[in-house]
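Starting off, we have a lone chain in the form predicted alone, written out as structure tokens.
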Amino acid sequence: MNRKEIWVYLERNQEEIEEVSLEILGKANELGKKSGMPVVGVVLGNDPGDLGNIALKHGADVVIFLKDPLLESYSTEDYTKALFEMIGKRTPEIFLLGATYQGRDLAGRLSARLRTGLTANVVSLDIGEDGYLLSGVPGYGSKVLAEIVCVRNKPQMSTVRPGIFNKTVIPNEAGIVEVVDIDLKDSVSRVKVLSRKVEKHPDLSRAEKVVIAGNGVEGNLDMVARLADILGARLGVSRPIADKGKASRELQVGSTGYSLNAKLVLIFGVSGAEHFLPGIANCQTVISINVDRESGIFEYSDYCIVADASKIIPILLKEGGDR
């Protein structure tokens, strides 16, 4: 039977909740509101800790806590099972996951197991009037926004991209959080952690200045980072400098990267594919440097600069007092 029940997934680093699962629990929050639906956020592993309480203050009614030795470290056979297994015994309506790395992952192989439509890399979200969840999702460089429909099977699914709601705090002195015990004693997960090291990368989607190189400064990423360091900002890139390896898939911006909220974004080099636009639709000030005059990135900026961009960044840096 049905419940009618939003869920979240909470996605967990150690004993802290990503803040990607925060923003959703405020945007479910809001779409709970509107359909009569509870929020349900559900987090896995071993120790519960703090985490359900952190829920509770951001948006979720109750919180379901997985809880096996084996749900301490990810690993997408282990949750796939104990996430399929809570699944078919509450059937909830909508479930809701992030667009990262585990998200994407979790996600599509759910989708798969309960043979349930999934949506991908969603920027808006909203109740329809016939109790439908409305997933928008960009399109041709953002000019359109569709929005994509599951009417088949439940729970409809979508991954929603970091950075496009707030995070908001909503304290619920009523919620609940239920520890579950899970039985994976027979799972056989053919990834066994051996260790485990956590990285801090940065958050492109929350910095407020970014200074993006593409592929027409590639020779030249150390500059384009010394000049981000001298202005203060964070260094982001295009999909082909990660493509080649120049940079960390943590620093791509665009359809399939971080999607920006910055005030002021400095473009170096990039031509401004479709699969690029969407990381900087929701920047306040673009301005780009290109040496091709009809540079589509130039239709999607506030300033543009018609030079090689190679001979304007020694320029800023020696204005800036590099060295």
The other form holds:
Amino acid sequence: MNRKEIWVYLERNQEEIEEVSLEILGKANELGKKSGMPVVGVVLGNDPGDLGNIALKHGADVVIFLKDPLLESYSTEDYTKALFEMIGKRTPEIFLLGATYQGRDLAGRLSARLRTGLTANVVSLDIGEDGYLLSGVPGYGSKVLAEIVCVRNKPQMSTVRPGIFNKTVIPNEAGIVEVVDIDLKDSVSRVKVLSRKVEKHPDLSRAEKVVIAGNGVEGNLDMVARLADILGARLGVSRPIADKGKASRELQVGSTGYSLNAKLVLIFGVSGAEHFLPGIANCQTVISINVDRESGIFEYSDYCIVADASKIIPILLKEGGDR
Amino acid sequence: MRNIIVCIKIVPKAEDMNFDPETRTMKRGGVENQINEADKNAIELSLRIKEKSGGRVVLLSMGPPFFDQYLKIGIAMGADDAILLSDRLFAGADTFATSATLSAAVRKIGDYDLVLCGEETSDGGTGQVPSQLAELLDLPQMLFVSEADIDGNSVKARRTIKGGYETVESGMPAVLSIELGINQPRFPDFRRKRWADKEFSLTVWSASDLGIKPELTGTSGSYTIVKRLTEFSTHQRQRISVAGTVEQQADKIMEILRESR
Ligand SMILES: Cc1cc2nc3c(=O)[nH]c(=O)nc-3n(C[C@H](O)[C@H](O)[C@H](O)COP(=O)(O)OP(=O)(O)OC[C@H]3O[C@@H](n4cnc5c(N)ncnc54)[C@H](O)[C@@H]3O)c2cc1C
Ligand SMILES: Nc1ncnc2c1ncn2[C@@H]1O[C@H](COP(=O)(O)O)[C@@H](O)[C@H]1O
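With the form predicted alone already on screen, would you show the form predicted in complex with the partner chain?
Up next: the whole complex, starting with the chain shown before.
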């Protein structure tokens, strides 16, 4: 018997599952209930650990653990090969991945091998009346939402932006974890990882309060970081600051960075370019400080403050109790 | 070093685009185009590789005939050759059909060590083409690359991953996607631009030149379709202007911060 299934790729981050994978599981669970399809979390590695149970708690009906020593760490070609085989056997209807560096690397390669459609950086998901997955993608500077359908083949694939859906705990007594030994034998990977340097950053998309530094405060980054600190906020930056290597990519806000869900953001020296704006669209209160009265950022702000950041930040630091 | 093929897309400047809620289409009138920003970074990187390790830089773009003027800008930057894939059949391609068409052209150009793409386009913004292209060419892929060095027959690259970066290595040929903003693309050389406009003759290939089956290109080669476009309703902002001295403005910020707690 072949039941139609919704698959969710569970991206591993050492012993944990990436937040975005759990966010997608929650949404997939909702789509599953609507369409009668079970949700299957798929994770690749060598040691299942507790990953399966974590996924079962967050919306998966079933977890498949694809096990092989070669899958211990991520490689495009071995992961593609393993998933391609498994998808051939179980023919899922839908396959969702996080729009992370890894998720996008894998999804592109895999979709091409499967000869199926892939939609990128999705911000909304629904099942249409005809039963097809509708993947919503903001276009043209977030002026429109395009709903995209994969028409000619299965699975219907999409990568989903982090920080869009909410991770939820969904009790599930009957869930099972299937460990599948796939025996890849030899690695097909042609890319060798020589070294890796990563730092762990708490997920910016879930921060309550964020202070953002843009190009206009490039020379005052320390001061902005200090302000974030005393306000109990996280620091975020616009893309050019990350491009120049002055802050980690993990702090970048915008269409190629994080989408914030903060109650409050305080933005210094950002012009409000179309690729920046999706990053703050879901924030409750936006306060912007810019020297330029005409700056585009003010159109997307609740409080608009025309001021020189280098003058106002020292005062804020003092009022915030900085010594 | 053999050919370095750089895939570039010509994209509209997004701030010029406007949605017409009546007709549910984009108003494209008066829209200016440009080489996609990350693709300019890829061109710059290819020229630096060439300066150091040799080879020829060949630009490759799929799009309508008037894109030739933008390819000439790339020639004026220092690229050796440019090929435009233009055919009515190619219209309406999704990333897969685009990759299929580009892969046929890469094979036809041949004799290459590297295929460079931008990390993503500013209009479609999928970043899918580089990995789909790599799969169709059966080549290794390295995405979100910020540095690349040639060492004999292999390429060593630094690529961004979650929380940091990796140094990776593979044999050539390989497909790389280049991170936006990693270098300062050089300006087109004025004299070379004049030469490109007057004397350089661009190669244009159609579907039949590529020998690609029409059903693999354009709309018919696509696996995805845009079902509908709706106006994106984002949060309406209050846009309250906070006037006064800097001290008064700072006081107001502190007040909002206190209230939001
Ligand atoms: C495909 C693609 C993806 C992208 N993704 C992202 C993304 O995810 N995130 C992102 O941010 N960008 C992204 N960008 C880049 C984006 O287009 C803009 O270039 C970028 O957002 C501009 O950053 P900025 O506003 O900090 O700098 P600028 O545009 O340089 O603006 C600086 C602002 O600071 C103000 N200013 C100057 N001095 C002061 C002062 N003393 N006090 C107060 N204000 C001052 C200026 O008036 C100006 O408004 C992307 C671009 C592309 C093509
Ligand atoms: N029509 C095209 N012609 C040439 N290169 C393209 C085209 N479309 C995409 N690319 C390349 O693929 C990259 C990623 O594009 P995309 O997947 O559309 O975001 C671009 O930066 C280009 O290098």
